[in-house]
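One chain follows as structure tokens, the form predicted on its own.
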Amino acid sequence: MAVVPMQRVTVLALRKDRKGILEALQRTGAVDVLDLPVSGDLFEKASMPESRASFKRSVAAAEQALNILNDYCDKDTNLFSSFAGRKPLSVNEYEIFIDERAEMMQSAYRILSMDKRISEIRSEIVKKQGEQAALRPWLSLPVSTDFSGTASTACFIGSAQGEIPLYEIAAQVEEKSGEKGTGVDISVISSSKAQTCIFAVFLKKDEKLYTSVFAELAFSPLSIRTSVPPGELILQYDKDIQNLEEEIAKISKEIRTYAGVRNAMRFMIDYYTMRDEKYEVIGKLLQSPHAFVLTGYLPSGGEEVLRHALRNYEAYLQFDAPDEEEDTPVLLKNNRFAEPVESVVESYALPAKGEIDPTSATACFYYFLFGLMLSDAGYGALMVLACGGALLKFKNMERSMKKSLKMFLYCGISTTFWGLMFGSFFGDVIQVVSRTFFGHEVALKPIWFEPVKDPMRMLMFAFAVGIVHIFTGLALKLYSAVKHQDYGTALYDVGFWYLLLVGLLILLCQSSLFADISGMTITFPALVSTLAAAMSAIGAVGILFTGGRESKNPVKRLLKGAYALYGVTSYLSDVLSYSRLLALGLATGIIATVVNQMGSMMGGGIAGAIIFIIIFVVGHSINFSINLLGAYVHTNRLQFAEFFGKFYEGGGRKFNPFGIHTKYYRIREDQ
């Protein structure tokens, strides 16, 4: 487990040169830009805001005329397309599609314009539709909405809420107008029973009168105004809903011919990334109208690769180490083994300066506890073949998906081997299929015992795994406080807690109520036990009188201390918390038992056979789903809280190289 040691390497270059070292660095990947300081008159930064705007634009457009395209076009990537990686790209064909950026960029705006032409007829569109929507209950109507009347007539056209009869308007009308109306005929155009529409005629003389009537009634007149009658204009609604559904279709064969750019956005999406980085990285530089200062940090042993980049231009490098009270980023570096695991310490914090990578221990026991969770050798083996194919058969994948397919490898590895210690493959798989359908019983022995006929011995043997865990926190604390030449907090902070919970440890093993919880008698000489009790006593008051040792008044300091050592019971609560590799151990192995019971209860036979095969294949799909979570929650957990909460802190700044940054293309130097 290694933190990588950084350098501070400063480039004083003349500007003339600095489009190809900038290039050059670049593709190195290797120095973790700073953002410099102005001091003097001498130099002065560069304003990037407009440019890099410019750049994201143009990913946002490429971006979004890929999605298009996606969406219009069929797939040209797949379930697997994720482990391939990144396509190699070659200079050459660098260089092509940089020629035709241009061109590339007015597709992709051609692309938008006609999705942004889509989007108008379909408003559009839903507009007429709506508008139809509110004139077919006038359908029947035989004059256009505006029609106000004759001559020597005016009409009303209007709507109430609810299904109301004709002789009920009518007799309404009558008797609200009484001796002062002339008369009304009134046309009943629908009914139902969210509303009713008339058309009402009257004399003109009469208008006042019983437009006051119909409003008295609760009929509000219409207010869509047609010059034509609204039967009319549905059919015209629906040759022009037509129409612009024949646009969309011509606009969307168009679209799809631009099917074979595709390739071309998603480079324009990586070329204007890698630009905006760049001049990210322009607007930290200190710069003269002749030369310009790059500063960074790199990481030791990066020297000659730099030179090496550099070697085309005339630059000056300077390598120095960083001070102690600099924020130098963290890069870690770690073996095959432990190296999958860097993403899960990152997750919680990288290591603060002067801190021990826990990468390795962490490795060591979340692969551990996450076999002992899932526990089932089916499972284990699914998880080794899916991983270990993946790995075999994409060379290409990327790092970070590489790093978390050996992770779940390794956590396939134990799995499958805690699940012969168990007994477990798919459950009791092989027990019910031989048992149902050949008539004779094989059962897959366990190499050790089987958690679900003895359940208080996987309880016992979680707590001990949950003491050794938390045990290897305090010595990690140790080893660092020792590195540092902290021997204070090596005695204070780890000695006396072990003294403490080690001599507690003896003393509870023999006692009976461990007798009575494990159903094992613990018998230790009565030399260790007073051995124990003293161990325990000078622990508890070392604890006591130097767990407050940073305040300088004695009453305080005794209750800081008081305080520390009531901190032993949250040990008790970490140990309890260990209860869940046994609670998950026995929910998969239950629940897969149940699930080849369902599968087998039709019997024998070809019949019952395939109803096995599909219970089997869902039943154990939902529980290796589910179990599968579980595991990789609640082992992140027992690393986060019980193991990092002894000695970890974090913190630290993660190492962020200026680099090629890509989401679709990787470029081949070599050629």
Contents of the next structure:
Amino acid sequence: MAVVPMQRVTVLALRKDRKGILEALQRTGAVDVLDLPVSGDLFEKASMPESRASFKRSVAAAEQALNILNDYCDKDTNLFSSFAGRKPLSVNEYEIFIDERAEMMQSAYRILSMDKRISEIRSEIVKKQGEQAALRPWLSLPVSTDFSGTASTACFIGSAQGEIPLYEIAAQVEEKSGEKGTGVDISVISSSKAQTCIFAVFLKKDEKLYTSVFAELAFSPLSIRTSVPPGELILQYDKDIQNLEEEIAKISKEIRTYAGVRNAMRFMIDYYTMRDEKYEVIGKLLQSPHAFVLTGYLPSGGEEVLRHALRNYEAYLQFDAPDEEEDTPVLLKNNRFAEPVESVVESYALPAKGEIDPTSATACFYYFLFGLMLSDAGYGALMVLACGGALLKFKNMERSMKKSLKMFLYCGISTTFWGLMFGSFFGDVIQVVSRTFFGHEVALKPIWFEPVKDPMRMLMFAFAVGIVHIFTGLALKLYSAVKHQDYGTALYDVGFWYLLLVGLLILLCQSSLFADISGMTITFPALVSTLAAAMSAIGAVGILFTGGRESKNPVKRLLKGAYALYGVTSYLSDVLSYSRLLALGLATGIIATVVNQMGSMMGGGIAGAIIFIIIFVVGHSINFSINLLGAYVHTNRLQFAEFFGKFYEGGGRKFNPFGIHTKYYRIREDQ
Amino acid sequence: MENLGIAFALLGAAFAAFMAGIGSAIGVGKSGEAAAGVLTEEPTLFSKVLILQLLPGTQGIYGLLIAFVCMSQIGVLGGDPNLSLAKGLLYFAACLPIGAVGLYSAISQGKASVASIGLLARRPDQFGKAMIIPVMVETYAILALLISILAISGIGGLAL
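Next, give the form predicted together with the partner chain, keeping in mind that what was shown is the form predicted on its own.
Let us now look at the entire complex, which starts with that chain.
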């Protein structure tokens, strides 16, 4: 249970060995490389943005190709693939793959270009369909749309808004043209609520007159100009679209023949990610014409591994203890019980320089509180089965996934434990089923008590858990202060608080208020009460005078001390916050009971049993997932706000070693 | 008039369920809009975003919970529905906290969830912090739930 001490490592080697040494370091994945500033004229840095950009482009191309293949082909992964972890790949296979990388990337680009062609065709189809839609009202127009008349006639093809009957158009045209007109032949091509399309023929000498008449009547000429009549054109487009669709089908079929290269695409993604990572490190090296220097952090005890990895190269290795004020990266190391909770601590913050690793204490309370909030033996058993099963089945699982599953496994065990204590197994399913289907009620007796029947007792228990949790937080602050030999903090910020809080607690337990709420009467001997009063007085006075000890001004100091003493109210609200243990525990149990009751409403018999099973499965799935989420987020909250608030700030930088951070393959060292 | 007790008690149960339900519906809806927006850019964040979206949904469950406990206590779900007017009013009062606090806290939590989803979109590694911020709001819904539960379970034993 601790933060792993770090040491500084410096590797000095010849430039000709750079590739080999970096690859060896990348495979060990033990060194967090530092980006040191250049000093002096001898060394310089060579960052290679172009190479890195080209690697990133390759990664993106391979990723896109993989996505395209996944869209077109049957899936080669399933729901459980994420548990299976990265596939191991021997160094030999790795090298064979590397030799074929040019062909692989060619396939990737070929797939991308085919996909691009398909989207081009798709947009062409959409365009044609749009034109078809625009031409559809003109379907029965007997001439082409760019028809302008015969030797002696001219025509007008156009449309106006709204549905206008032919006689109305004819009358209006006649009225507008007056006596000058020599007659016009109007036919309505189509008419709908939106528009009326007409085709009008008149003598060529009247062209000007009639065109302006139609304009006056708000008819606008047709803007589509084609040399084929619309009917034929629509048919032609239908044929074109069919051809285009056939082309899409052909290209899709060709893409599908590439289904087998998906693994190659995954390899390419990994390979270029690795190279990019290597080049990132190259950018951090100090290089002279013939040599280079690499500086980084290494967990203590890693010297031998590093020496062994670099045994074939002429490299000078130096290990130094880091300076006091150096910002070393943080790596946590814990036993198997506490390790899964590291990610929870990390999601808050890693310990800052000099802080203790809170993981072990957090882990104990995490499993405890989680179980108390979910508190149903059935749900707990489900968690244990699901997580345990996955852990047993997928041995090759990624470390982070393994950690979270283990965390939920332990939480599940705790949930089962509390479920049995409170007599809850899928709510009251045993009682309901035995009563409804077998006629006599069998009850699952709680080992301790039933919170639904005695919520005050549960509330008192929740507060007690809270007090223990908060006092543990204070104790960790004490431990940390003593470890740093900061006895002032130990006394002023922890000792006085303990005196005050314990004293107040004893006084509170004897008060009539407590007796009214909890229904318990606790009496201590008179000596204890006097002692408690004295303790809280000493604590309060101590805090008043030391709470603001960093201020020089005595008035300011007292005021700050008074403010610190006022902080006792925050302890009160912290403890009250643990009432969520009761509320969430009751929520799980009561909703489960509701589900069971709804299920049993149809009574016994086969139909009743079927209905019961359906309602049971659906209802409990919903209740389980919602309360799992609730227990998870509220356990985190109690840890982060109430527990960490007492002693832990965090702010450390994560140990991020130069290594192989691939997504799909794990390179196995055979030698 | 003597039957008004049960009417008030059921009114309370309905109030708890619908007020908290409305709040959760608004909260989950708001955060759902933000979640869908993030997913258009980052579909891989689905599971994390879903958790954040669901956070304001618990108030509705708490409302349902109180409504159910209340209904089973007053005998609407089978049993003896004879209730004095005073008891009925007491049940009504006991349902008020989770109804009112559920409504407002779910809406505020929805807003905090929206902000957290935005945070997650930019910093997907900061899920722990993004999650804890909306959870802070829920504390008050839990406190209201607690008072409602304690009050309802206490009323049953009163001789009124």
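Residue numbers count along the first chain shown, from 1. Since we're looking at a predicted model, the values are computed, not measured.
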Where the C-alphas stop fitting one rigid part and start fitting the other between these two forms, you find the hinge. Which of E254, F80, I189, V617 is it? E254
